[in-house]
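Taking the form predicted alone, here's one chain by itself in structure tokens.
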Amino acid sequence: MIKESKKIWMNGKFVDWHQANVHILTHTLHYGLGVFEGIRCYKTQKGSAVFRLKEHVNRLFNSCHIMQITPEFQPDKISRAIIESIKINRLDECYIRPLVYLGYGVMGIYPKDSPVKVAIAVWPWGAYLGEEGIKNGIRLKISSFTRHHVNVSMTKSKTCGDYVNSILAKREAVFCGYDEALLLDTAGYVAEGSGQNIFIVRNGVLKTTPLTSVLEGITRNSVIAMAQREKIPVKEVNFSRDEVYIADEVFLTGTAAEITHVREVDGRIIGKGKPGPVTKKLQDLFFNIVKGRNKSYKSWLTYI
């Protein structure tokens, strides 16, 4: 369950968490054109920190702009609402929702007219997966359900209505005993999790698939920029199911996920069963840097 905090951001004011509604006839509930972000804020020993804000924010926009949505507020207004936010309802740590969406107006596929809202929500919400997954690793399911197609979805929007393909993914790999999904694309190659990045690490080499199906994760583009500068060989290239059963290393990136080991993926031990040496690096670099231990990439964070 959502640990409640006490106010969201809606439309340019703060209201009540539970006053803060939407009409049964909003476009998006319906048809599931809007776009959202997740992002982390963090404590550190110099108070808060929001995790690649601006990053974060453009891609809200680049996702608005892909989708053909243009909301009311700029950038730096909505930057300044999430900082507002957190003040607000007095979290050290926190996960950040910003969601753009179509309101009630008019019903029909085509969202004529429809009003474009804008919400932003804060709350308390720890590792997505469990510190025990952080720890000691996850059990993976190749899932029956196929990734987007490039010419099926926009998929470098974070669209709400794609996350359907997701749900079924996560659904049907929980009700087979397992924590999460991983999904191939059209091509049959790897593309991500439910909502995560995947990483493998084979031969001393870190690879990730390619940005032509997936969405370019933040998340993942820490890690590149991480591993690039520890002297880690970084591919982006494709790689198959059973590339993955016989990987050295897996492990899943995303801002709800953070870096999340993989100890099994439909059965089969990856590696030793336990975090190998390059995961085991870039988990306490990352949990270093946003924790504000690391001067080195003090830019990706922004101080509340």
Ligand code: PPE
Second form
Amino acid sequence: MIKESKKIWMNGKFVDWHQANVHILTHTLHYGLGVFEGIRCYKTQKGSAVFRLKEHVNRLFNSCHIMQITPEFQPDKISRAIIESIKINRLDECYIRPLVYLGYGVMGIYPKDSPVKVAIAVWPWGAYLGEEGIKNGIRLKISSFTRHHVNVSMTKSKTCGDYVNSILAKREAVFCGYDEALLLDTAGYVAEGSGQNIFIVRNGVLKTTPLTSVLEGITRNSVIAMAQREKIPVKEVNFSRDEVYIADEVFLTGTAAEITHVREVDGRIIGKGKPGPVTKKLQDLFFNIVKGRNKSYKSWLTYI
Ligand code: PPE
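For the form predicted together with the ligand instead of the form predicted alone, what are the coordinates?
Full complex below, order starting with the chain above.
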């Protein structure tokens, strides 16, 4: 169950956690046209800091732009509301969920004149794939569900309804005894996890899937930047599922999942079954950065 906090920001006002309700005929609830973000705030020695706030708010507004929904609030206002939400709930570490949705007003697929609503919830959320997963790695299953085709769903938008595809894949993986799903794209190449981008390491080269059918992950972007600075070669290229099987190292990235080592894919142990040197280096660097212990990346943190 979710760890409740006290207040939720809804359309410009804070309301009590249990009063943050919507009408049953809320358009997004029926048809899935809404967009959201997932952001994390970490505790540092200098107080709490939001990781890459600007990039997340920017992606939220890109999602709105793609989906042709226009919130009445500007990005600056949303950024300030996020900071206020963390403060008012007195949380030093939390997950942040802004949601832009179509409210009550019209029914039917054509959302003409639907009111555009915005909410921001914050709550404590620990390791997404478990503490055990972060430490010792997780087990992946190639999904029988294909990732979105780029002309079926708009994959650069974090659209609510698109996550049904993720749920189907995740549920299947868990039902089969795995921790997470790995989805292939419509051409059969590796795409991403249900809510994470994927990286593999082969012969010292870091590879991740190009930005076609996958979300433009902000953690993915951070890992690429970190790797480049560490002089680890990075390639954004397509690869097949069997290249994942024979990779030296595999890890997933996401705001919720952070950097999670993958120890097994479809019953094949990856490398030695333990986090390899590249994964460990990037994981350590990432946690030092988000916790404010690395000055070189201080522009990625917004202190509250
Ligand atoms: N791909 C997908 C499909 C995705 O949903 C996410 C984030 C990513 C990649 C990684 O993106 P980024 O967080 O910017 O590095 N998934 C969010 C939702 C997870 C959830 O269960 O809810 C997240 O990690 O916050």
